[in-house]
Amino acid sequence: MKTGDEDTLVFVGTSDLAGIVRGKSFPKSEWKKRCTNGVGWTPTNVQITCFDSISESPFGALGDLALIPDPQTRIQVDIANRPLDFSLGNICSLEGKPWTFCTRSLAQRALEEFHHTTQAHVLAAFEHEFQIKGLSPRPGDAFGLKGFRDAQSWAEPLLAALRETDCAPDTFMKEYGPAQYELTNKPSSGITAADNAVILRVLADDIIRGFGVTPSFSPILNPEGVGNGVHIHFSFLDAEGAPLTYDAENPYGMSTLTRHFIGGLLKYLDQILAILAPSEISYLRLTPHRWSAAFNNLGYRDREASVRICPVSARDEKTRAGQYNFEIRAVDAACSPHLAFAALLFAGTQGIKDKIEPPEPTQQDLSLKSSQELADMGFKRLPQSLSEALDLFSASDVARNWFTDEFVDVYVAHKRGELAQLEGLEWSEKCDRYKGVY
């Protein structure tokens, strides 16, 4: 039987506060009409955790919604002759305006905020790593040919599918852990970087289990193994397109922009891990020595650091500014790239405000130092676990100023039902709860 428009479906989905993609399809022969009055959605849909139990909410079974689809974010591919036709969208009212718990609408009101204070513009990319479930691990194999063959039937296609979408991939390796690997793609503006990431979690998860094999994206997936990070890139063009991220006059190449935006990430960081790190692993990865970040410092060719000034390889001034960028470490993928993104900006953009300056990077060894060292070089352990990043986050004034105390209240509520699922589990137990869902 031949399918036509009427029965072809489109996607439309929302990254929710658990980080994953929900949402509704339609034929897509209505595809205009649902540009303007979207799918029905619910209230409390927002409180289902990535365990798919539901949170506590202030909504009960009241409340309507709608999903919006956007045109702009629109990707039709084939996948092994099984056809994609998804986008992202906005939760509105059904007057048509933003719901506050919309990740992507919070999203695209960080980038308005940080565009009214700078008149910049935000370039950004999301790096992302993953591991092949199930596999034996290959001793000798860090950064090796024999996994980068192993992972080349697979990665081949992905980066294809990758290329008909605006999420143009840049490189692709074997990683230093077990059948683990990194994805990265060129840097986009706006919150196209954002939802990017999201549209190459869901390439990578559908492509990628179409060999056999299947990804986890999942922070760690044994107590004992190596992390999966998010790196997120962020760079700053005028309207010109010209870039301001760079001064040569600066020891370290940080214009006065760049300074105190990450001066304001630095600041404000342990009071919004709980969006960036926002799984009960998440802090199993977050620890000295495992190459993501412990505490809050910006480090100069230093991948310790929570904030990175990443190296350049272009000699000439103008090339160099060019490609100059930083990058943030403090990041998995249990989170929401929407969510994540607007919390980033929130922070970065307070310290352009307030004209915040970052600490000196370091080049040492945090890990050795006291608490009150820490603290007299301007410091501070991050939170060790999710509980306590929740207390700091519900606690943060300037984070119930950026988000309301709505969202605050909600996403805490959210995240405490989600430990609940985990008590009395072991850790290795719990790594295989979230193995499953990442």
Second form
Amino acid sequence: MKTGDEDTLVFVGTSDLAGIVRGKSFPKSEWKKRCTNGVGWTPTNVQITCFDSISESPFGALGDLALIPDPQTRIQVDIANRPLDFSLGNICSLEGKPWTFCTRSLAQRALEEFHHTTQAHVLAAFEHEFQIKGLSPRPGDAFGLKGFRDAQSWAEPLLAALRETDCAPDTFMKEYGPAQYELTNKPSSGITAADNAVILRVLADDIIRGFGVTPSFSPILNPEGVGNGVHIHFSFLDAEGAPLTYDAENPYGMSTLTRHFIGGLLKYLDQILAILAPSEISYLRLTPHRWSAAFNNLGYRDREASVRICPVSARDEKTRAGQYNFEIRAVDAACSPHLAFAALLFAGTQGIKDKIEPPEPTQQDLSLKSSQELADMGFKRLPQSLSEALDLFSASDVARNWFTDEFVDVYVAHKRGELAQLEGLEWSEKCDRYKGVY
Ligand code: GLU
Ligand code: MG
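Structure of the form predicted in complex with glutamic acid (GLU), please, following the form predicted on its own?
Complete assembly follows, chain above in first position.
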């Protein structure tokens, strides 16, 4: 029997506080109507944790909202004869106002504030690492050809599917860890950058599973293992599309805009870490010598830094200016890309408003310094547990100002409820719980 537009379904989703895509579907024939009216959504859904428990909610059984698709985000991809018609949406009140806890609306508000403050536009790309679950480590596999060949059968269809969307793939490689891969997409403008990170995770999971193996984007699969990071690359453009990130006069190439944005990021990093690295096991990854981020330092050609100025290959100044970008490495895929993007933009914009200077790039192993030496150099060890990071987020006046009091309190309650689900477990069991989700 042939299926018509009434029978095929469009899924509209939100990337929620747990970084999970949740939503509802409706017949394709209703697309136009649903783009105005949306689908019904429930306030307490915001407290559904990554383990599907429900954390303490101020809403109880009360209230109604609408999840409204944004046609800009719609993807229609035919995955092995299982077409996926998917769109991201914004959660709004029934009067059409952005809801305080809608992650995408928060990111849009943060972008507006950045633009209002700087008149500049943001380009960003989310670089994802993940591992194939359940494979035994094979010596000699780091960056190896064999691991690349294992993956080619699913990697090529995945990249082809991404090319059908606005999330254009850039590079794909076998990473260092066991069955670990890295997928990078090309930078995109504004909210599309975070939308693309969601789309990349959705398509990667869906397509790779079609080949009989299952990827995990979880921050770390076992306590002794390598971490899976999300490195978010940023650069800035003016209204005509000319690059604003680079200045040849600065010894590290940072323009004033870049310096102050990074200054804000590093000053407030510990206060927003609960958003960027939002699982209990995220803090196993954020330890020294894992090439992730343990201190609020700036790295220049150094992969052990929270913010790294990335190398550029071009020799001529004009191309250098276009390629020049920096990445935030303290992020993992337990986060909602929209929420992480909002937090980084809020902190960076604050840095621009207050003209905060970043520290000198480090070129040494900060883990060898005492806390006094670190403090003298202007650095802090980042929070070492989610609980500590939540305390800092909760106590942060700036975070309350950016996100609203209501948001901060609900987010902290959400994550405390998630932590309660893990009480009494061994670290390896906690890793297994998260591996089952992300
Ligand atoms: N796996 C490292 C992380 O957790 C990053 C390694 C790299 O690509 O430099 O962020
Ligand atoms: Mg990598």
